[in-house]
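Next up: just one chain, as structure tokens, the form predicted on its own.
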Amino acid sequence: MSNLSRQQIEQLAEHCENAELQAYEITKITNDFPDMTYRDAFDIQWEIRRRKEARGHKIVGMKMGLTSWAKMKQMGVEHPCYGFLADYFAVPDGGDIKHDELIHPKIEAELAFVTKAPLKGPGIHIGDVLRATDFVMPAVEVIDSRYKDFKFDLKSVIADNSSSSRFIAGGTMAKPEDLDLKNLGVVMEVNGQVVELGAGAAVLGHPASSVAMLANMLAERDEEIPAGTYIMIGAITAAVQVNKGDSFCVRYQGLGSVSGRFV
């Protein structure tokens, strides 16, 4: 169900994307469009995606957001959301992230699933996901909501591509059957100090649940997860604010580490 006109959706897509590209804050868009629906919010996100592709950017993956019960509670939202990853979001492991290109970045420890078969909802469950997964690897997401003071509701965050900004893939890859995904431990260090600990079960009880949910949410738009898709499952740890000059390292049980620094 949609309450915004096509023109409003295009204008809001431009508004949110400009804030991302030029790194300035905006206020949550539901303030001005209180009747906006979830359908409208996703329409805005898909329009931002279309704008990037029209400029020659490639979509290189998907991400789930707000996938821990703690995070949903912290943000006052009732279910997770997804976003897309554009080519220029990718930062090499150990690489530099330009803080000035972002507004108020935070880092999250995550895992990424890479598929070898398509997943088309509805009705996708953990078993389908594990069967369709080629390998799992560590990932760190840099989230950067464009909303002032990270104040938003679920519709506004969906329209803002679920706070996507940068990501680092690294560590080593493993087959899902060789990992205890629920109990896989993660340690996040910033400037050599341990700041967060977590385990895979923080993500909807099991990391593969997040991918299943993505497939089922995409099915509502008659979209699927194609084979060969890189999917970040959402935060295993709380998001940690980072400043210019900070370096970070996230260690994953049995999967090596991912690091980077903000310059």
Contents of the next structure:
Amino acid sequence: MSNLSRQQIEQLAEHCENAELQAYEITKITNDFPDMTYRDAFDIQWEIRRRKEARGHKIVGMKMGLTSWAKMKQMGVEHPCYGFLADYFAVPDGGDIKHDELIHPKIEAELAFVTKAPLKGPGIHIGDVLRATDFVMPAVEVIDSRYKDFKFDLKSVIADNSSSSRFIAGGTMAKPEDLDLKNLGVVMEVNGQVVELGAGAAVLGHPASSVAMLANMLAERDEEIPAGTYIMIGAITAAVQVNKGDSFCVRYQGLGSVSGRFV
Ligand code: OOG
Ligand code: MG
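Let me have the form predicted in complex with 2-oxoadipic acid next, following on from the form predicted on its own.
And the full complex, kicking off with our chain again.
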């Protein structure tokens, strides 16, 4: 069900995207549009995606968000969401992230799945995901909600592309059958100090269930996950706020590490 007109969807997409591109805060959009539906929120996100592609950007992956209790508790939102990743979000492992291009960035320890076969919901389960997975690799996401003080509700965050802003893929890749995904340990360090730690099972009980949920959520729009898609499963631990000058390293059991620096 939608309560917003096409024109309102387009205006809100421009409003949220401008805040992203020019790194300024906005108030959460449900304040002004309390009747907005989930359908409207996703329509705004998909319109932002369309705008970027129209300007020549490539969509290079998808992400799930709010998939661990640590994140849901931190943000006060109790249902996962998804977003897309554009080409210019990608930062090389060990690279610099320009803090001035962002509002109030936080980092998240994640894993990424890369598919080798399409996944089309509804009804996708962990088994389907594992069969369709080419490899798994470490990832760090830099989230940057455009909303003031990082405070939002689920509809507002979906419209804001689920706070997506930068991501780093690194470490080593492995076949899912060679990993114990539920027990896979993760340690996040900022400036050499351990700040968060967790294990794969923190994400919906099993990291692959996050990818299954993405396929099933996309099915509501008659969309699928094509073969060759890079998908981040959502933060395993709470997100950690970072300042200019901070460096980080996230270590993944048996899969190496991902690092970077805010300059
Ligand atoms: C929403 C995005 C959350 C994750 O991995 O849980 C997310 C937010 O917390 O701003 O990317
Ligand atoms: Mg994330």
